[in-house]
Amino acid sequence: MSLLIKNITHLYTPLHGLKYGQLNHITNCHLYIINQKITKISKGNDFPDAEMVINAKGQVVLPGFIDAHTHPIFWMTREGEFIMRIQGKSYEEIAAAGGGIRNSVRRFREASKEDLIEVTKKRITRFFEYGTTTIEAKSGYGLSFDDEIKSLEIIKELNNEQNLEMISTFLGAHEIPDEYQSDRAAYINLIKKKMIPYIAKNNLAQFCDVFCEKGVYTVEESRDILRTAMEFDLKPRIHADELNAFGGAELAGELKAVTADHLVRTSDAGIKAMAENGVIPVLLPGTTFFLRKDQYAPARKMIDAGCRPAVATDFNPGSSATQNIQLMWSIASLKMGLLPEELLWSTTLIPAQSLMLDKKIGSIEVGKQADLVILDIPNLEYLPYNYGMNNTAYTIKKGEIVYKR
C-alpha cells in the first residue's frame, strides 16, 4: 500500500537532538509512504505515483497525537456526579458519598466482558476523530482480580481487532474496593502476591501505576507495589500530587519511575526529584478544568527545573470526559502557559518516550511508522487558539487512513 500527501502547506515535528520546543518545520512539502512506513519527505514538483493521494494544500501536518494517560475501560458514565459539582460539591465529597471510583468500580463488576469490549469498542475509535493514533491505557476500574484481568484482556483483544494502538497500565491501585475498606492490607496483598505475578506472567501490561493520595494509597504503600511491580519487570507510573502535596513526585524521583501523572499541588522538592531522575511528569489540564479547581500543574516550574512534561486528556468517566486532545491544547496554553512548539511535543514525541516507543512513532521521519494527523488550519498558533473545536481532516495509523472528515 502507497500513500501520497502532497502540496503539505506546513509540516512539523519535534526531533531527537533538538531541544523542548524547536521543531522541524518544512512548507510546501510532499511526504510518502509505503508500507505503514514514512519513506520520503520532498519539496518541489517531483513527486512519486501512489495507489492513494491527498492534497493538503492550505493544510498542517502533523505526527499523530499520543495520548499518555487515559482510562477508557469502564461501563457507564457518571454525569450524575458532574452535575453534583456544578451545585458545589468537591471530588473528595462525592467520593466520599460513594460516588467516584468506587462507583465506577461497582458499575464495572455488573458488566459482562461481551458488554464491555463491545461499549469500549465504539469508544475508542472516538480518538481517531481528534488525530489521536496511540493511547496509554489504565485498568481500574475493576479492583478484584477476576475484573482487574478481564479489564487488560479486553485491551489486549482490542490491540488484535482494530487500528487504535493501547498500551496497557495494570492500575488495580487506583482505590480501596468496597469490600476491603476495614483491611486495606489484605487487598495490597492481593495486589502483590496474586494481580502482579498473574499479570506479568500473562504479559498483560507493560507498566503499573498507583494513585499515591491522601485518602487512597500512602507514599509506603504506593512504594511496596510498586517495588513488587518493578521485581516484575512492569514499569512504575505514579498518579501524584493530584489534590495534596503528598510526596508522590518525590517517590517517582526515588525509584526512577517512568511518569508521575496530575502534579497539581507538586512541592519544589518534587519538581526536583523528577527533574535529576528523568520522570516525565504528564500533566492533565482537562482534568483540573472539569473538576472546577483553579490551581493548575505548574509547568513552567518543571520545564525551568528540566523537566520535559507530556500533556493528556486523563479521558475518564467521572474527572475528565473528553478524548479531545486538541483541547488539552487550549487549557493547557491558557492555564499553563504552553506555548504551540512546546505543546507539540507534550503530546508527541514526550508521551512516545514515557511509553518506550519514541523510536518508532512520535516524530516524522523517514523509516518511522507513519502515524499522522493531517489539520484544516493555517499554522501550528491555530490549534489552541481555536479553542473546542476539532480541526481533524485525515488521521492516518500505520499509513491507512483512519479518519476522514
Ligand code: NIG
Contents of the next structure:
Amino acid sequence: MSLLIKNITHLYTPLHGLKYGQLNHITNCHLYIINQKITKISKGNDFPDAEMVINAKGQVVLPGFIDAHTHPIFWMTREGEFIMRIQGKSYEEIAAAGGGIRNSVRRFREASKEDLIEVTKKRITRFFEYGTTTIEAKSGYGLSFDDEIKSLEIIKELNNEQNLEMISTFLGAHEIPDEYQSDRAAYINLIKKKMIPYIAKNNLAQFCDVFCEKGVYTVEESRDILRTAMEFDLKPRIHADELNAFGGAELAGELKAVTADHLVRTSDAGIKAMAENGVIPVLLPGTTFFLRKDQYAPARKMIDAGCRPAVATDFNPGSSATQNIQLMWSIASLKMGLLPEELLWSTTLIPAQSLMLDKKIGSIEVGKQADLVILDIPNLEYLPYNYGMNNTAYTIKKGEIVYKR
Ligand code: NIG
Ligand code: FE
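Show the other one: the form predicted together with the named molecule, since we just had the form predicted alone.
Now the complete complex, all chains and molecules, led by this one.
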C-alpha cells in the first residue's frame, strides 16, 4: 500500500535534538508513505506515483496526536453530577457522598465485557475524528480483581482488532471501592499481592498509576503500591496534586516516575523534584475547566524549571467528558499561556516519550510510523484560535486512512 500526501502547504513537527517549542517547519512539500512508514519527504516535482493520493493544498500536516492520559473503559456517563456541579456542589463533595469514581465503579461492574467492547469501539472512532492516533488507557473503574482484569483485557483485545494504539495503565488504586471503605489496608493488599502480580505476568499493562490525593490514597500508600508495581516492572505514573498540594509531585521525583499528572496545586519543591528526576508533567487543562476550578497547573513555571510537559484530555465520565485534544490546545493556550509550537510538542513527541514510543511515533521523520493528522487550517496558530471546532480533514494511522471528513 502506498499513499502520497501532495502539495502540503505547512508541515510542522518536533524533532529529537530541537529545543521544546522549536519545530521543523517545511512548506509546500509532499510526503510519501509505503505500508506503515514514512519513506520520503520532498519538494517541487520530486514525488513518486502512489496507489492513493491526497491533495493537502492549503492545509497543515502534523504528527498524529498522542493523548497521554485517558480513562476510556467505562460504562454509563455522569451528566447528573455535571448538573450538580452547575448547581454549586464540588467534585470533592459529590465524591465524598459516594458519587464520583465509585458511582462509575458500580456501573462498570454491571456491564458485560461485550457491551463494554462495543461502547469502547465507538469511543475509538471519536479519537480518530479529532486526529488522535495513540492513547494511554487506564483501567480503574473495576476495583475488584475480576473487573480490573476485565478492563485491561478489553484494551488488549481491542489493540488486536483495530488501529488506535492503546497503551495500558493499571489504575486499581483509583479509589477505595465501597466494600473496602472500612478496611482500606485489605484492598491495598489485594492490589499488591494479587492484581499487580497477575497483570505483570499476563502482560496486561505497562504502567501503574495511583490517585494520590487527600481522601483517596495517601503518599505512603501510593509509594507502597508503586514500589510493588516497579518490582514487577510496571512503570509508575501518578495522579498528583490535582485538588490539594499533597506531595504527589515530590513522590514522583523520588520514584523517578515516568509521569506526574494534573499538578494543579504542585509546590515549587514538587516542580524541582520533577525537573531533577526527568518526570514528565502531564497537564490536563480540560479537567480544571470542566470541574469549574479557577486555578490551572503552573505550566510556565514547570517549563522554566526545565520540565517538558505533555498536555492530554483526561477523557473520563466524571471530570473531563471530552476526547477533543484540539480543544485542549485552546484551553492550554488561554489558561496556561502555552504557545502553539509548545502545544505541538506537548501533544506529540513528549507524550510519545511518556509512553516510551518516541522512536516509533510522535514526529514526522523518514522511517517513522505513518501516524498523521491533516488539518483544514491555514497555519498552526489557527488551531487553538479556532476553539471548539474540529478541523481534522484526515487522520492516518499506520499509513491507513482511519478518518476522512
Ligand atoms: O483523572 N482524578 C482522578 N481520576 C479521574 C477522574 C475520574 C472520575 O471522576 O471518574 C481524573 O480526573
Ligand atoms: Fe485521570
